[in-house]
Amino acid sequence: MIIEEISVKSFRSHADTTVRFSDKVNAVCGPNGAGKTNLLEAIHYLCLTKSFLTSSDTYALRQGDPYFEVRGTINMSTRSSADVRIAYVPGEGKSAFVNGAPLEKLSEIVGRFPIVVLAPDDHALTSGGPEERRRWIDNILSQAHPLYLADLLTYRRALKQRNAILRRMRGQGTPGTRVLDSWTDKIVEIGSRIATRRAHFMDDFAPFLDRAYGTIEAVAERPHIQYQTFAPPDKRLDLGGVTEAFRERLERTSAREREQGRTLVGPHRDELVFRLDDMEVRRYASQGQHRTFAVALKVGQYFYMTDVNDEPPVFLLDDVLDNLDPSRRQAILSLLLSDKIGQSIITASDERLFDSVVDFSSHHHSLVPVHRAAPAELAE
């Protein structure tokens, strides 16, 4: 897959802009506060219809502006291509259109156009609290899967609606106990399957990340992610057993949850454990570990969605080439040069670190730059 050209309308700090992209490395180098990140940003929306720096679309909306605006041509391996739009009008939401038709729900498009993100805050991927793995795995899983998207949405409804009764029961007894057993039926339905589909996937991946891990680091140390959920080792890729273990954890479960008023017990309290050999990451890794395994974990995403997907992703890569050593530095940008990896946009203040290593003159690579917009663009 590539996405030969974007063009965006009132997001962030750009008014108007276009930009063409070629098929292989894009460096779009700028000062701080020129827009870089926003352009990958943008590009996250139009192949995931959201950002990956915020949770609210208003942040994106450019100040004084009524809407937001991005579209862009995406060639597909099929050599067919797709032009996306999608826009955001404060007070209706965002809309989503490919090829001028419009999509009924924001989520059939993830997927359809595969993207994977290396920015600066994955150092929360291996430091930061277990919600933060648990979004990297359902971002690849929703991806990779469309049904584990359509589960992972239905059961966020369903916690959402169970949590609710727990709050009006706490304290009252046992009122509502038959609405409570038709909400516990669905999420124990719904979550078993995303428990077994993680499971599976650590399966899967592991061979990925060791790969990936091999890419940018020399050493003999092995990455390894263990999976923690309420199903015991020996059941979780059995869907019955996943099943069987999740009703009988939340029947035990049952008095606390009421008291407490939520559920305590599912694939949302989830956690990935890290580890070097025996070493977990996140509580005795050195800074240059946590920086690489989180660099491995996004090189081996894009390894596993190449496998499992007809398209290979766009790999966006915001300003990491300053918080690597040379060595790595290096390592990046021969993958990124290699046929390992597809297009790659990757944003740099300087250029001057892409020198000897990336041949701008070929029609392969691109250099985009980026100049901060003079003041009167600013207020306008």
Given for the second form:
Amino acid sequence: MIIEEISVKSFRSHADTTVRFSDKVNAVCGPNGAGKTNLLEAIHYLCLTKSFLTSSDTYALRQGDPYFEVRGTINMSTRSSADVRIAYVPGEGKSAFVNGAPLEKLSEIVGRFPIVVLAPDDHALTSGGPEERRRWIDNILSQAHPLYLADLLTYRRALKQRNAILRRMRGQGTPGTRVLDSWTDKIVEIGSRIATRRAHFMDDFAPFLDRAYGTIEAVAERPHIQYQTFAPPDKRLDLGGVTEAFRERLERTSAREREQGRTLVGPHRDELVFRLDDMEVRRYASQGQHRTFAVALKVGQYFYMTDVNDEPPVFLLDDVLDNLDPSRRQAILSLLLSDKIGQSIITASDERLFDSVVDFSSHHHSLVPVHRAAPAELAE
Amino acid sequence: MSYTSESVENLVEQLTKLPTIGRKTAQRLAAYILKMSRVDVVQIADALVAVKDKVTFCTICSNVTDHDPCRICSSPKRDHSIVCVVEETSDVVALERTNEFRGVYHVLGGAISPLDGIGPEDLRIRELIERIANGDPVAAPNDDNGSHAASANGTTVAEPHSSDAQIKEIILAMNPNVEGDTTSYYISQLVKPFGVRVTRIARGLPIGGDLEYADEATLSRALEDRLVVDTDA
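Now that the form predicted on its own has been shown, please provide the structure of the form predicted together with its partner chain.
The next block holds the full complex; its first chain is the one shown before.
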């Protein structure tokens, strides 16, 4: 997939900006606060209908403007081309259009235009709480398998409903068990599908992670992800076994969940443990190893998604080069220039970081300068 | 926006109380109403008040009706042994449009949603179970202009058609979302002891649509609910 051009209106610091990209490496350079990251964020909106930074759309709206709009021309390797538009109006919400036709559900767009983001926040992947890692696996699987996202959204809704009953039961002590059972049945049905899909992904992903790690780090240590979920390891890959385990674990915790007023078992409590050989990354790894592991996860994600979708995603790298030592920086840039990666869009404060590595005179690469926006009152 | 007329302002305010009507639409409607003839406007106003004054709920199926029991519940032409359970009155209208379903209905008034504070006790589920336990109470013909022919003869309610009274099948036709599914499951569990056949409407592709434009969730459900094609011929 290649993003040919994007236009953003009233988005963050951009009043009205149009940028054209080349099909390989695109370096978005400019001083701090000029709106480099905002361009990546706009692409994220275009492909996944939301930001990778904040969860609220109102923050993405340029101050004082009535609505924002992101538009892009995207070419797929199948040679089909799409004009995608996302608009947000406060109070009315977001709407998405592909080739002028409105989409009924925003989630329909997810997976059609695959992207992978590597950003400074990714250190939370290896050092933060389990929800960061669940968000990562959900991001991949939602883009790779459209049904996964539908299941995930249904599961979240059913879980909220079930927790509402548990809260009420705690408050009043009235045994509305039959209603609870109905919701239990629903979360078991959907939750088991989610956990099984995650377990299969763990198996499939391992070789891609291995390859990715080896690309950026020349040491012999092997990366490994251990999936911790409610189903025992020997039953994880079989939907029937997972369903049975889920039901059984819920029964065992039923007294405790009534006490606490929330669901204590399920894929919403899954954890991924990252290891380098036998060492747990979160607790024992050095700063450098944390960074390399996070980069490897995202590069591995890129390899995996390319393989599953038969469509190379667009790789967005936010401020990555500044935070890496020269050897890893070199490794990343060589990777981006290689045929393993399709189009990449990379922000950096200093274009000299690309010196003597990326040849911007080639039409495959572009240097996109971003300047600090003029103050609003002067711009008009 | 400020109006030179308080009446127009008030009308716009009132119209925005309706679902899917935002301020802009309300303004457009108000401007149109201003241009309409008085007769037409009175007709609309009367119709609005009439639904509140005249319409009641059918004591059998809980559908809206001007006469209790409703036209469907009191029709001898309908099969009272098959009850289609729906969430809202508007679902009955949709199903009736097919002109295919000859059974009767039961309107729940919503779906179980703890987040919205809606439990089974807030829906007409108990009434449904009673209907199944006691048989459908009415198969008494009720002529179309609403006067009870039976009462003129001195008997208040005619004997139910004994063979029709027993409910044989419950068709669950809830909305295909997580609340609808859960409500279906809940009802099916309650109905189980009665030994009544419980079915749920199929889900899948819209007729006349293109397979390639169907969303993934619908397609996968359609695959799940696939049917055997008879190859004997």
